[in-house]
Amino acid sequence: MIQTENLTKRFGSTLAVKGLNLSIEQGEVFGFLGPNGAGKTTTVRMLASLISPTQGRAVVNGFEVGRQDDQIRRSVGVLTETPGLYDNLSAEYNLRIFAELYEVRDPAGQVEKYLRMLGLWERRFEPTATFSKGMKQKLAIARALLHEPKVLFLDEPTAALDPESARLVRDFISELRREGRTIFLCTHNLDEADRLCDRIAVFKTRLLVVDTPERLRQQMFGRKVVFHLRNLDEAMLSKVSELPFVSEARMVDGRLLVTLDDPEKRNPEIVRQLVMEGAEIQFVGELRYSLEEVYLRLVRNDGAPAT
């Protein structure tokens, strides 16, 4: 659904996006992560045919950026970081304007559908100037979906929302994926990206890495299993360290921390070894690193694993 080849954007002497190569499939929720000023919004604006690339090529929904811009704009929905609503007009009228611009077949029906889905139907006649920031954000999401786009670009969709509303939007995004929509998600909420995204890209003017959140954890930190023992000692540590599939074993705060591949297969062997050494095992768990820890390591080291 989205393909880029060496996509690059300069503003004068400033390089905003450098040689971006991406391939995003239909129905994928793709997270685009990076610090402020990394070029994420510029990338979205190029892919939505709002600005032209300096060089390179991009195809969205089968249409080429720079050549078929009108078709791209009709087939994508965009939620910008600032909603840009008409404050003196009602929520309903705001959406009716955009439904007509997109030539939606049933404007009234589409407006009602999304106002109800996002919990704004009862406030439909009120001017958006009276809305909270979170309500405006939900209205902007509705606006981006009125014409049922195949590709949706979301820039910080839950940034201004309370926990209940944010959960509604996350559930909404999951439902859109089940419908086969492709979602390009820019967010600073890394827990949200972890839960929603099939793959993520970490970006800092250039692309640092693309993969699933789980594989990135393994690449950055390996898989680590924590064995909680009543009676851990150096002899037990030594025996586990000697096992051929163990990359590292060490004691941390009275617990045994083991780095290895395929814990599902190897954990029973470690448990047997510990029991043979007289260990009293209380419980076993896997140490799970957050996506935030992965992201920070990648950004600080420009994509290279820290040593």
The other form holds:
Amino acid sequence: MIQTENLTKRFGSTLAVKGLNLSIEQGEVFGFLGPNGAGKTTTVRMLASLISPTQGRAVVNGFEVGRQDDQIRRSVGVLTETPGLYDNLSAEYNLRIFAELYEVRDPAGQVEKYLRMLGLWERRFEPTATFSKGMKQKLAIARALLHEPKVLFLDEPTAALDPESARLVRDFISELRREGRTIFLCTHNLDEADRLCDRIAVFKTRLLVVDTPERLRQQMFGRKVVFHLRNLDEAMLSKVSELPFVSEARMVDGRLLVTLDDPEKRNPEIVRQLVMEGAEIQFVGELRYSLEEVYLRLVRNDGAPAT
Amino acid sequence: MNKVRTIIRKEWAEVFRNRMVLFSVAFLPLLMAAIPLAIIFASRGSMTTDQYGEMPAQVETFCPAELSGGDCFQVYMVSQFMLMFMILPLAIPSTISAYSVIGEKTSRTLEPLLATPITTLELLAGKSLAALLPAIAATYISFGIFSLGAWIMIPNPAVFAAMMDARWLIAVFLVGPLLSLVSVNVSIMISSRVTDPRAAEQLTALLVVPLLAVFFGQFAGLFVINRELILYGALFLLLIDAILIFLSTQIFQRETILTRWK
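Would you mind giving the form predicted together with the partner chain, to go alongside the form predicted alone above?
Let us now look at the entire complex, which starts with that chain.
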């Protein structure tokens, strides 16, 4: 659905995006993470045919950026960083303008459909200046969907929203995914990316890494299992460390932390070994690193392998 | 064309909620019509026929031979103020454009607009026409009010005919729209550099300065605006408009707007 080859953008002497290669499938929710000024918005603008690449190629929904810009704009929806609504105009009129500009066949019907879907129908005649941030964001999402685009670019869709509004927007994104739309999600909210995205890319002028959140965790930290024991001692630690499939075993805050490749297969052996050493096991669990830890390690190391 | 219409409607729905814009579109035309009408009213019967010979030489150029000295003075005075009708096509578009273009910048509504399949030309045409049409309409209405008032107040049809000389009809109906176009294009160009609608409005208001120079030049007797001068003026404005339209379309590019209009 979205392919880029060596996509590059320069503003004068400033390199904003360097040689981006991506391939995003239809129906995929693709998270695009990176620090401020990393070039995320510039990338979205290039893919939405708002600005042209300096070098490289991008194909969105079968249309080539720079050559078929009109077709691209007709087939993608863009939620910009700020809602960008006409505050003096009503919610209904805000959407009506865009339905006409997108040449939607039944503008009134589409406007009604999305206003109802996002719970704004009752307030359709009120100026958007009176709306809360969450309502404005919902209206901006509705605007991006009026022409039923197959590809959606969402730039920070839950930024500055209260938890309830953010959840509403996230639920709506999940709903869009079920409809089979391809979603390119720029976000700083790593928990959101973890929950919503099939794959994520960490980007800082260039692509640092791209994979599923789970595989990134494994690549960065390996898999770790925590054993809570009532009577952990050095002998038990030493026995577990000697097991050939254990990469590392440590005592942390009275718990045994074991790094290994295949916990599902190896955990019973470790438990058996510990019991033989007289351990009283209270519980066993996998230590799950947050995507934030993965992200921070990647960005701080500039994409270099974890240390 | 539909998209141009949508932009025009959107612009009007937005800018006419602004009191400053409403004031300039509604009040200025009335003021411009009232000034020459007040002159007509005040100069009724103020001079007698034998005073004709004491008038400045340029007054004669305004008067057909059959008019009396008093009538001629009246025609002269009103003709001086006819130039003021040219303020409307300059001032109104700058007020509207300043709010419509910079308003989009400050409320960050341009990016969603540019993400639609609208072409840059359609967007520019919509914005320009949204500023141009009210200005032209206001100028014509203002001139219409003046004409009606003058027709009622002036008993002598020869005086009325002298006031409605072809040069002023050319000025109002041809030079007016051309001046509006200058104002719109200059506003758009200024808007690309400033972030405050008031700053844009004030800078665009400087366009009135050459017009005032012409007004005072004629009033001081340095030259007389005749039909030829107005036609040359119209041709000059046509050339200026062509250059300005080219320049504003060069400035009003998607990428420039998104990346440099801060």
